[in-house]
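Next up: a single chain in structure tokens, the form predicted on its own.
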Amino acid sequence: MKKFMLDLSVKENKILSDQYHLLILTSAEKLPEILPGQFAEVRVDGSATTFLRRPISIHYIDYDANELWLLIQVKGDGTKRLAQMTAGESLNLLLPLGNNFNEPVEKDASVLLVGGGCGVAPLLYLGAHLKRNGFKVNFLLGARTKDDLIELCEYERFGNVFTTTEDGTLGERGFVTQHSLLNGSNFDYFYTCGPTPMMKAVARHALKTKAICEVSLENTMACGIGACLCCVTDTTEGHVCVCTEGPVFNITKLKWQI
């Protein structure tokens, strides 16, 4: 796909949480096509300690109001910098990057889209274009806290939402692969993203029940376009950026040890 380096605006930005933000960016110009699992490296401007771009997940594209959707976590000065944003400012991204997620080919499957924490950003849009193709969408989502179980609103416009939280705050205690959904039901596709040890938990169901399972990798992705190599990880065909080949991959393609 063509990548474009745009000067978008904020047109708002939502605080969640304490630790989460919403940045919602449009522009003059239509905004291009984007998939769901693609992401974007964002510039940050106005930090002395940030020198890198960000790799952003597309958390929600909204064509009919040419709006763009961002989840930032803040983490370090560069979240912190993004989630400081007001609207009117600029913020310029290289997307879209990366592959995307793949809808399932038999239109009555059953899916899952399992998040943990940040890793619940791409999931939103996933389901979103699952939901218009005609599928029937359940996600999973989990948190430390019923404070970091965010948008649930959103999610819900989309699918059947379940959710865990590991004090029991909201929904079922404990972490999202203990969810009594995985015990007492079958899905013929898993969509994941989060914890690198959550992915592995859902891997190990879905390969143990037959299932199709896509994992979005959160490796540190400083360039986008497979120049760095700092987020190398090693597959069945050998070492492969994930910036470029991924970040989602068919778990039958990664050498984990699940």
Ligand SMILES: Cc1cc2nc3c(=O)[nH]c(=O)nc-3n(C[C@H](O)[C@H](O)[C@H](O)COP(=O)(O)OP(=O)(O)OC[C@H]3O[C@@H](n4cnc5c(N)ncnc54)[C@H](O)[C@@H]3O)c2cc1C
The other form holds:
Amino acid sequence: MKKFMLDLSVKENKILSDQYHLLILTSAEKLPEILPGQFAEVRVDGSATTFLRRPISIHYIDYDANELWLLIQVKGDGTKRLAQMTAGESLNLLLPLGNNFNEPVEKDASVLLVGGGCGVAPLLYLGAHLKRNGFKVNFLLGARTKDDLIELCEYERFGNVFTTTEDGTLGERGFVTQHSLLNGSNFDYFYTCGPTPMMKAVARHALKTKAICEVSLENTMACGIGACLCCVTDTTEGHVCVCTEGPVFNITKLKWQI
Amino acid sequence: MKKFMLDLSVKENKILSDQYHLLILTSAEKLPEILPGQFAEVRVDGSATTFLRRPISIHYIDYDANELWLLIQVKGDGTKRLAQMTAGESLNLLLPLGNNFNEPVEKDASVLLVGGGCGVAPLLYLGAHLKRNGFKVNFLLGARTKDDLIELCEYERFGNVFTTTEDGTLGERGFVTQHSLLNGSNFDYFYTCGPTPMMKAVARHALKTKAICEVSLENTMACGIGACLCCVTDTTEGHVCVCTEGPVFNITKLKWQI
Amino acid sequence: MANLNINIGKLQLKNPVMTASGTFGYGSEYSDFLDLSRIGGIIVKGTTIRARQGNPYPRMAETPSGMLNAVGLQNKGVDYFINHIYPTVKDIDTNIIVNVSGSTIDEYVETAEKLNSLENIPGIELNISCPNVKEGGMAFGTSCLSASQVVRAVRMAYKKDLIVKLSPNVTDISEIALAVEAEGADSVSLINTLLGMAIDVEKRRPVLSTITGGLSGPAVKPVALRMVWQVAQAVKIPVIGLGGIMNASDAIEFMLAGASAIQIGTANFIDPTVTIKVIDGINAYLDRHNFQSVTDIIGALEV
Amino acid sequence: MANLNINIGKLQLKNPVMTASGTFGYGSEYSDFLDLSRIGGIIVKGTTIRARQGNPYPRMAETPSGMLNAVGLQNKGVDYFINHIYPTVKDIDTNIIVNVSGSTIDEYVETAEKLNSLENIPGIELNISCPNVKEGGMAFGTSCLSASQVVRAVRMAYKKDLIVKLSPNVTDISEIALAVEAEGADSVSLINTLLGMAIDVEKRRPVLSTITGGLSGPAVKPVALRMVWQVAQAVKIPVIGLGGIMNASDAIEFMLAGASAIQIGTANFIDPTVTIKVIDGINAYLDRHNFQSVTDIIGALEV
Ligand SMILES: Cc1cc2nc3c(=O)[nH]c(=O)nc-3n(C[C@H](O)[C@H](O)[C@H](O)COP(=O)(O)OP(=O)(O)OC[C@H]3O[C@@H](n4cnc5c(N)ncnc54)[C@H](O)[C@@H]3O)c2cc1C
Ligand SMILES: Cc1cc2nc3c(=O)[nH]c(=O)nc-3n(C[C@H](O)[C@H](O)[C@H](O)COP(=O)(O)OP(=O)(O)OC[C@H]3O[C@@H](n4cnc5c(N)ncnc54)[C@H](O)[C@@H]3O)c2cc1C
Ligand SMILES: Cc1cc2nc3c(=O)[nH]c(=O)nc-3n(C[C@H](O)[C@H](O)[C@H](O)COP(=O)(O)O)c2cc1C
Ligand SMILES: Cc1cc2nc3c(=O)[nH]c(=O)nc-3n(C[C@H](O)[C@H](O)[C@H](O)COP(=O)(O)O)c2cc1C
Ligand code: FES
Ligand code: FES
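Okay, that's the form predicted on its own, but what's the structure of the form predicted together with the named molecule?
So here's everything in the complex, that chain up top.
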């Protein structure tokens, strides 16, 4: 897919919680085609301590409204600056980068999208995409506490939404992999993104139930386009770049201890 | 004088021309006493390429309104960022720094304040101060062209204003030292700030007419408080710091070739 | 429109702007963003006699105005380059230079020999300055003796243009430059990365899997510029300057200090089109100052 | 509230945070902004046997995340210090250390001898690494032989705490550290500035009157940290780490790498109260991680 360097303009910055912001970007031009699971490398202007671009998942893309959504979790100075963007400001992005989630081969496959923390970001667009292609979508979203479970109604547009919180303030108490859903039903496909321990737990469950599992990694990156070789993960084929051969990997390809 | 590190808030950013901005700062606390000729070291946040503070003259201080005025000429990234400040933003300053202009000993002395370019900055407050102390004040302000002669009405509050422009679009055509005023009248005191060639020309005229002449230097600075010794100028007493023993110097103390 | 052509050793460049090894892949990674044929030269990834897996992840740490990397020469080896990459890059209308590394002198020589026969590779850049591999690499570039030995051996085996890339992690870089000049290097390029380190204070562990790594980006520019100035005073062969160049003004600083050409590395990560902007910016500078040719500004610093 | 006390050689510090020579004047310049007695130590300006005018203006260039300086040891000489400055600083409740420079070994020795008798100066820092003077200065710090010679001579003349400040402009800084340890240095401090350069492309002239100058600030932090790590592995005497420290997290990186104390230089220019913030930040870190004493984190990096 052809990559672009685009200056998009901020249409809205929605404060979802003290940590999470939704940046809605738009453009005078038609946005390019992007697949679920892909990401952008965002240039952060106006932060003295942010030198490199920041990789950010495509949270959602609305071709009708010509909107690109980024979900930003404030971690350090770069994401802090992004969370301060105001309507009308311009943001420079390289996109679309990386590979994408693969949809199930069988049209009647049961799929579960498991997200934790900021890892929910690529799942909204994936859910929308799967629904559009006729799949029945289930989301399982986990967070530490209620306030970090954001935008649930957005997910509900595309499927059933199940939640867990570690403190029990919303949904079932515990970690995502402890949700009763996983005891009751059998899923054929798992798509997951979030903290590594969470993804490993999902992968373990998938292996056990002989399901297919794709994970999206968040290795630190410098270039985002396969030039620097900084972002590698170890796979059955040796070190490969997460930015070009990922961020989505089938767990059978990774050398994870699970 | 005791120095402070203060967070002042931007009350207004007046665009005076494409190059010049007037930042009006204020504070919940009463502003400290500042003398004409002193400056502040301003921390520039949100510019990736600006590391050190920027020395900026006290343009004017209004104790009644508790306002501090900075006149900003956009030169590079630091001043560009300052010129983008919006009302409500906070600015961190070290102040008051440096020495000050000395008022004439004789109450009936005739004084001329000669400014060019951004060098007009300290002269507004100096003029106000001199007027308040009973002196008859004359300003001679020079610029390349009409659009760079800004805020003339502010100066008029405190004295007579004469102008030159290099292209003749306002006032007399030519450089400040070519203004007819300098042929007609004799001044006892010259206070000048601006490009070095202009200040040297003023100094030359002052020497010739046996007047007293104080110039304000704009050496590049790192600390602004006499700690780093980066800002020195050569004087009859050797290298001295412009940030503490200046920025104002009597020309007889400098080793200028004039 | 000033004349931007410049010859460096046996190389003819259409302009003095090249991309630095390890930061521009094989060029193709950037082809969506710019017309590769506009660049003066592309120095491709560090290439070794056999395939290397490089260092474990994490390999990168962001630092103030810069970054540390510890890639460790991951590449598929020179044969893979010849059979699979060369065919895809050989027709790009620019100078494709291969950056060559090794753990022993023999490895350098063998790799260089294999590249000698590639018609559309007009030169190699000998990396005697990589801080990210345990054996060889930087060690060769930090003593005159070992630098001379490896250059002498490669010079005998390689007939086309030979650039030697110097390490900045030395007391006196001119000394090393003079040593490799004496052994027949056609030009020297500098600087490779400065050895640095970063620590994650919350985990109390080094950020990089290798503890230390190579610092690049604008943070190192003042050091790189000083070294280019020193080396340009010392040697007669052309000097290629790099280290932290982000824009045309930075590039011109290096040329005024004595560099005949420059390379751009880390800046590509922030702006994939930076090379084109630098070429255009150099041209605009030459026009504005009434220089007919880019050669007019090489070493034109007034001191 | 953890215990921040730390001993370095013969010095007793109430906390590991000191100010770096040449960046904090004699302390008094900063006294409007902070309580000087809260700082662990103040290293005052570079002092020489006779008064020096330093280098001509311009002496400073801003660089990405850093600055170049070419002050060149402007100071009024050791006698002026003893007669006019010492009386004003001797009662500040902190360690006042004098940074000593010279062009010859004799000058170093003479200066050190004169300072030996000052009751409230518990130590000196020997600057064998100043890049901004023509003779001596850095030259002493770039070879083991000359570094040994000057330290040996000063050690005989000076009985109190002797810190030796090392130059980063060398191939192997551990080697120099071992050499000065062998001659009886009580501790080493590193790094002094990296030699760098900046050019004004419009004027086509160097920005600094001296062409090259010393680079400091966060740009150099990764290099400084790596060198502190290397030296701390090599020597047995305490290491004082500095170079680009802007906040408590940076300071903790140096201590984890093996520094027993740290110095803050350039950061004072941006925030005159930075030392206090770093002291408080180290304390908060120790509390948060349940360390009783700052000594628990010295060299505590897990590799
Ligand atoms: C493919 C990909 C997609 C991503 N999608 C999103 C997204 O949609 N929304 C979002 O908010 N974030 C996303 N991230 C993570 C995001 O890139 C980082 O949080 C961001 O770069 C941090 O920058 P900062 O300047 O705020 O923090 P920094 O100051 O750079 O770092 C703050 C802390 O976070 C740690 N950190 C930084 N980056 C990473 C990383 N990649 N992995 C682990 N730890 C890290 C640092 O070590 C440090 O402790 C994604 C990352 C990748 C690689
Ligand atoms: C005591 C004093 C008072 C000042 N008062 C004012 C004021 O009231 N208003 C105002 O707008 N400016 C004033 N200045 C100048 C102002 O500090 C500089 O213009 C500013 O630091 C430039 O920062 P920058 O980041 O915009 O430009 P930079 O990117 O730092 O520099 C842009 C260009 O300007 C040159 N430059 C920068 N600083 C100086 C300097 N001090 N002298 C000569 N050339 C320089 C640089 O070499 C470069 O070519 C004063 C300076 C001093 C020392
Ligand atoms: C990710 C990365 C990988 C690099 N790999 C190599 C390499 O393989 N061979 C080499 O000679 N230099 C390598 N370098 C060094 C660069 O070519 C260059 O010398 C250095 O980055 C300084 O230039 P810059 O500041 O413009 O990036 C690498 C640099 C980076 C950042
Ligand atoms: C303006 C300036 C003057 C300096 N003068 C001296 C000096 O006289 N003696 C000395 O040993 N180091 C001197 N240094 C070096 C600092 O003490 C310190 O080693 C260096 O700046 C790195 O620390 P930093 O990055 O925290 O500034 C000076 C540094 C600066 C910026
Ligand atoms: S981030 Fe550069 S190769 Fe992946
Ligand atoms: S700017 Fe530091 S002494 Fe004047």
